[in-house]
Amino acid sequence: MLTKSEIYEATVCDYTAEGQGIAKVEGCAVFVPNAIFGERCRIRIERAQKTWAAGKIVEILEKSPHRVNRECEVAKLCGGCDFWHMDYAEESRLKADRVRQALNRIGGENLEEVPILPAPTCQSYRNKAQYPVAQRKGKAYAGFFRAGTHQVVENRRCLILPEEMDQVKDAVIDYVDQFRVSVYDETTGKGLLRHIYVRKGVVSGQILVCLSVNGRKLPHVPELLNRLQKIPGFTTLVLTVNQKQGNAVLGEEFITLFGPGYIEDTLCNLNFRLSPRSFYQINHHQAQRLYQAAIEQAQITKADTVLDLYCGVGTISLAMAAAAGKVIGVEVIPQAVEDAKDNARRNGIENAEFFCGDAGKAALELEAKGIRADVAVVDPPRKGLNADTIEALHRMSPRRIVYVSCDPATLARDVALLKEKGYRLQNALAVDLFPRCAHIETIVCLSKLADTHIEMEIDPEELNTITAKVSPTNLTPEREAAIREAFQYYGLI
């Protein structure tokens, strides 16, 4: 067990999930903030376990090329961001890395590697912030919190958001401190505003103010509206009753006090309608990347009937509806269905519909229903698939699975559950929609082996009869391609 408070010599040799580097010292793991792999270390143990240790960089001994001067001033602070003390090249390879790792230990798989598609712009890239609000001495101010903690830092220009948010951020604490708005205190329960929540659609350039309140009226609202005016793009404002502890940001309630409470955008020459509560990707440029790569892998035709779980405002849903028969769209949030529904109509797209619900019980009840699915889509919160929805999946029987995941771990976890279903992994994909961030979103695509129409039982002895040339005149093209897909799969070419 190493001891509190020494300093040791160690060399830098992987990374956690959330981006934190790991060295070895007398074979306990030190985790280590702001360390780059292959750097060599003096690091100061801040806490000592017996299989494994944190740490801090005293000096860095063997400095890795990758290392650069952190653009944000208060990196080291602030718990959004993680990664400005390395170039973007060397955070896309430990990302990508990040998933091929997962893929392997937990899903089963023996990946080489992991594609990645990188951002184009590491700066200015989100549609969304939500600004905690704190107080000190009689002053509002916002920020984020620091990693860990509820504690808030404030942070006058955050570089991975655009800055209208940030002008938005200080008008409404100008109009705080002006007025003597009451901010809300965690420990007591008391005071009112709580979070700064901006949406900004990229295309539209319109944006959506929501303030979290602990109560259901704000004061002096023209002179708040005043001062949102003036910044480009402001369209409404809505208030959400958080009256809740806990850490949560929007309530159940959502009161309109200017605008029509939504702001529209364009996606894959889509538009659609934005409410506080919509599921949209944070990255315009990267989601479009992302949503083509999970048309392509689904390979749609217009035979196919397309179950879409966790389908948000419908994104993907109608982005897909093009190739397809008709596409069904699932998700737990009333307000997001009715977004999607509006979405659809919008567009003119009619062969989508959209229900609420559980994604695994309605999953279910379609199936009951005797509604298949030729191709399914799941984009499933952090937590990844429930067992409700891994078994729908599972008698739909759909012919292929694409997956899109915010989370390497249970999105690998998931895999493995599917394979014992009968699926396997066709490909992966990293997309990285969160640059400086620890986050990254990957796509997979699972096939069912059964697409072949193939049962096989081989006696090894039977092998050397197996050829590796499949060529009776009877088969289509198509139908080869299956064959081998299965051969290849047993091993037996």
Ligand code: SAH
Given for the second form:
Amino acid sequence: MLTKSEIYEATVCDYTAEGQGIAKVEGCAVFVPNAIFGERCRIRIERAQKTWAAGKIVEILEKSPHRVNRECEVAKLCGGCDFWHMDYAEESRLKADRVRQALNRIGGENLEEVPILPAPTCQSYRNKAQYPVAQRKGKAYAGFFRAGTHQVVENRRCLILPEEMDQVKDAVIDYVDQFRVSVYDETTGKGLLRHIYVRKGVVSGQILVCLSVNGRKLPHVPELLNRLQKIPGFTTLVLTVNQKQGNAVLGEEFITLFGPGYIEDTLCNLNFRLSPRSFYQINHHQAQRLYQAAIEQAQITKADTVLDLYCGVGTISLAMAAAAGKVIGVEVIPQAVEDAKDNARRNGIENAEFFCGDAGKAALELEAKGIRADVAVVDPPRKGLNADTIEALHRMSPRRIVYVSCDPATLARDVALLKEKGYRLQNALAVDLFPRCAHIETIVCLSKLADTHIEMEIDPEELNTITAKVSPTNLTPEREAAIREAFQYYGLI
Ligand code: SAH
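Starting from the form predicted alone shown above, please give the structure in the form predicted in complex with S-adenosyl-L-homocysteine.
Full assembly next; the chain just shown is listed first.
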């Protein structure tokens, strides 16, 4: 065990899922924030356990060529981003490698490389902001939580957000100060304003402002609107009633104070309606590339039924509808399902159906009704698929499963589980939707082993001949291997 407060010299040899550097000291993994792969550092141990320790850089003895000056003023304090201390080339490399390592270690793969689609820009890319609000000496301020705390770090200009979002924040803070609107205090549970939520349609330019309040009313609404209407694109103001303890931003109830209560945006040439609650990928450009990759990997034909589990407002389902016979989307949040139905209508799409419910349970019910999916798309939250979903996929036996994931570890776990059900990994691609932050999106395609023989164009007659022949002689090794695999799949050998 390492000694607390002691300083050790070590080289950073890897990264954690949260983007911290890992250095090995006397066989013990030391997690070091702000450290870059290859750097030789003097590290002070802050916390020591048997197999791991947490440390801080005291001095960098050999600096990485990827180390840069932080462009963001509050990067060191703010818990929002993780990578302002390194260049984007290193960030992309480590993200792709994290996906590769997860698929190999947990998913049982043996991949030498996972390709990544890096983002074309690291700035102003987010289409959604959620600022917690706090108060100091009677003056309100907003920003982001300090890593691992609920302490608000004031951020005047957040570089990953478009400028209008900071303008909204400033306008709301100005209004709060002028009209002495109370600010929520977590410790007492008193005070009104909790969070400023802003969503922007990147193509439409429309802005939705949703204020999370510990109450049902807001004073001086016209004066607030007066300020917000000066911001280009401001379209609608909504209140969300959030009277529960905890860090959820949105409550259950929404009250529209101005405008339609939603905004519109265009994604993959489709028009979408977005309410505050609806899930919508926060990086518009990269989301389009992600969905494009999903469409390519799904290899859909007009005869196919596509099942889109965890469909949100129907983005992937609707982007795939033109190529498919039919798409069925399943989503647990009723408001998102309503949006998805409306999105189908507003785009004139008639071959899409949406159901509200738990993905796994709904898929099992659909399967029991005799509905089969030729292709399945799953895009679950971080915890990944549950047992019901895996079981439903197994029973429905789609030819291909396109898995969009925001957590490489749970993705890799599910890949291993799906492999047990007769699937195999066809390809994996990381797509960076979150530059400067440790999150990474991955898309993988799994196919039923039987696909091999379709892809290799082995016809069933040939299979019969070969069964009879037992040992084929006129085949290339690849073809023989594919046929063997197909035999195994059909239980012939
Ligand atoms: N595919 C969509 C949404 C992906 S985010 C898109 O790309 O825009 C994941 C979605 O899963 C969210 O909309 C969330 O509300 C939904 N979800 C979470 N748990 C679920 C469950 N158990 N069953 C169905 N949907 C669920």
